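Starting off, we have a lone chain in the form predicted on its own, written out as structure tokens.
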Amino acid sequence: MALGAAISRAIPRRALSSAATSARSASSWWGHVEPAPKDPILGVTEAFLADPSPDKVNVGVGAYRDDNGKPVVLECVREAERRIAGTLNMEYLPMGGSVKMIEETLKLAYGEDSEFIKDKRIAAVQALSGTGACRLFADFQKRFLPDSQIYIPIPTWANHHNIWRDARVPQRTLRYYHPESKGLDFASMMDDIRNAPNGSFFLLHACAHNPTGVDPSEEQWREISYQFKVKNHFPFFDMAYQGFASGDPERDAKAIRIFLEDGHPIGCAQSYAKNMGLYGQRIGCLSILCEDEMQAVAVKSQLQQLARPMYSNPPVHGALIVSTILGDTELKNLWLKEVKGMADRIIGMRKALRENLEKLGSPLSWEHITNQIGMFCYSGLTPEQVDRLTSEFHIYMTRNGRISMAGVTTGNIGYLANAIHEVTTSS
């Protein structure tokens, strides 16, 4: 008691008052922070997990599932993990990432015998999956062409808008989807490309457009490439589904190859989340085709400088998995077989869903389900119909009507078709 009183007398009253004020200030530093809005995609999974119904179905998640609705680890991945287990240390990768992984990844996008790879004209760094690759490019664009803007398809993956917004790059819209036909609005798309200022940046989905599943035909890609040449536009491809769309990685890279043949400089974001099932490993690559080797060296150095304050070095384990698979003929062939199996299952589910709806006597056309490609089906369901699917049938998807075909199984497809039929034919 005497000691406490002595200490109290020893501390000036002004100091006590200052400390109390600081404590009060500290408690209110974050009082103005409001809860962030729920992510439209991740929020679907949260609601699904909280639903106690035994009949619940999640067709909102953008991750592959087997026909029992369970997550899948590819056999090639398991074998790669067995080979690398305990054989390597856990030292930092260079800022640019795994050289071997990048070499193999560039072959997938640019071609096994690409002249651009041989001439060392590609600046490439390992990135935190496709999201990180897009963000690195957006920051690079802002730093070195600060007055530029980017045209983004409407609709697109919702996070594209967040990425370029946070990089402070102004966004413009590129008309893409035609709601009435549930297909590509090619005429409007071409008008927007023609009317954009010369030298504009455009974000393009290389294959399996998310969320619509609507891709230009090869002939349409050639027309788009030609118009880009006329206008001197810069194409940035987000390729999140190579091999996962058609089952053939070469076919899925066709749009990129067309632009390369036509002499475009391009940017490309690649990801192994979907096509190798490495969702949580966050393994991807950002590449930019440059005029020559010297320019590529300079660009790569700047990409590494951008990465340094963000995350410094990319993760090593997933990069080892990818380089082990792609660098071994036996494992690469196994991967090609497995990725085709995943693509074929999704294509089969598209066909089955359409057949189920037609057998129910739906007066609507469901041809777009099989015309679209990739993981997602842009169903044409309205937000109100989606709400009914959730509240009455415990079926979860994003409110824009995007169905993840990976979540459709032989066990739930009849239930899903019946529910869709009910909400689209009754008020």
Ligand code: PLA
Contents of the next structure:
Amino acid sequence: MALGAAISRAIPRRALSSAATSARSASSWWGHVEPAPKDPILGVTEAFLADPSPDKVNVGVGAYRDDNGKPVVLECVREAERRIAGTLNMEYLPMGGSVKMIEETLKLAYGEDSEFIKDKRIAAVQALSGTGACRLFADFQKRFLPDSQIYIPIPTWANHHNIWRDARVPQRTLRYYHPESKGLDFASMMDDIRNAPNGSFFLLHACAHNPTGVDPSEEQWREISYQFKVKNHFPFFDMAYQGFASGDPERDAKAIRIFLEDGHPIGCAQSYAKNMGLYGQRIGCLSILCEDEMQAVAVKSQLQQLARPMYSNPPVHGALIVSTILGDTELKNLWLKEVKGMADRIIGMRKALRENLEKLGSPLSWEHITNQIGMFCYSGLTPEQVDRLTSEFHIYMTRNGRISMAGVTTGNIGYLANAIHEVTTSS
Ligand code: PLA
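Please give the corresponding structure for the form predicted in complex with this ligand, as opposed to the form predicted on its own shown earlier.
Now the full complex is given, and it begins with the chain already shown.
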């Protein structure tokens, strides 16, 4: 029964104010609600699933597939699940999540021997994967610095805009990508950093920038960090792909380490969706490096306070998997090997896609496919070309021309290259 109908049955009509009865008849409580626009990334998966074509290819969402196009559960995860099964209870985690999982997770971002970890200067809570970590930070930012804004790279993962919008933090743009060179627009980026008001928040992708696959070099990160210091800006790192850029999680944390060396306070969102393949487990971590232990205790307590009325405490299973893997040398080494395997397969597919397009005699340059890193290739295809790929070839990807290289396999690469060649050379 509709809520409106239930209420009008339970309460005599004359008891309702006339305004309420005239404005909303029993059936029109939600009459003003329009259907939401489809999500630019997850909407692609919905369209893919609805397509009956046997030729269909999904290179939309960033979900890793094996070379047969099948979803992958890492062997280290299978083994951790075997060890966990039947041995532990399922009670609530503390509001801040699993202490063991957080301990291991901080080591990945801040370094195994980090002085900040030893000095207990990091306020950290388990989060609902990378999205939840970003959202918790955005809410924290709004609650404690309500007049602050955030600079967000253009382009970025589309959901970043939704997250800070829903947290009601005004957004400013950080120029990042240069469409002609298909590389970093470093000069404009530095200008925006210099021209932002002192003490601004910036969202930075720690590695494997989504959607462009373009990261600053180590030297450029050092310059960015220096300029942040001059301007007293706050860097918030979204690290959703640690390990997916180089194949080595330690190397992929380089940008963060540079900022730490330079003495910045930082915020960091970590996710195990991609690098452990724990997408649906919703397991990640939000951390904020504070000035001292006392501040960290206060900040952590406030992060928990934000989480409590939203979801009370985070889910337990993913946390158990992560802490089982990272807390055991043998399983951790297996994980590192498997992350490298995933990154290497993607790098191989980049080479193969470029070669395929070149062999077809494409007059365009596809060098950027192998220059870019991480899960995505920002192909340069126009929205119209993407529409043709979908309508004529049943190839599904986001309209910004982003190809999830994690979904490209030896089985579909020839078909994909042919289709791209077709839509880029004929109209
Ligand atoms: N941050 C960035 C930069 C991301 O690309 C993603 C996921 C997340 C955070 C959030 O991931 P998590 O909450 O699952 O940890 N981006 C995906 C999926 C892979 C998505 O859009 O939700 C993508 O296809 O872009």
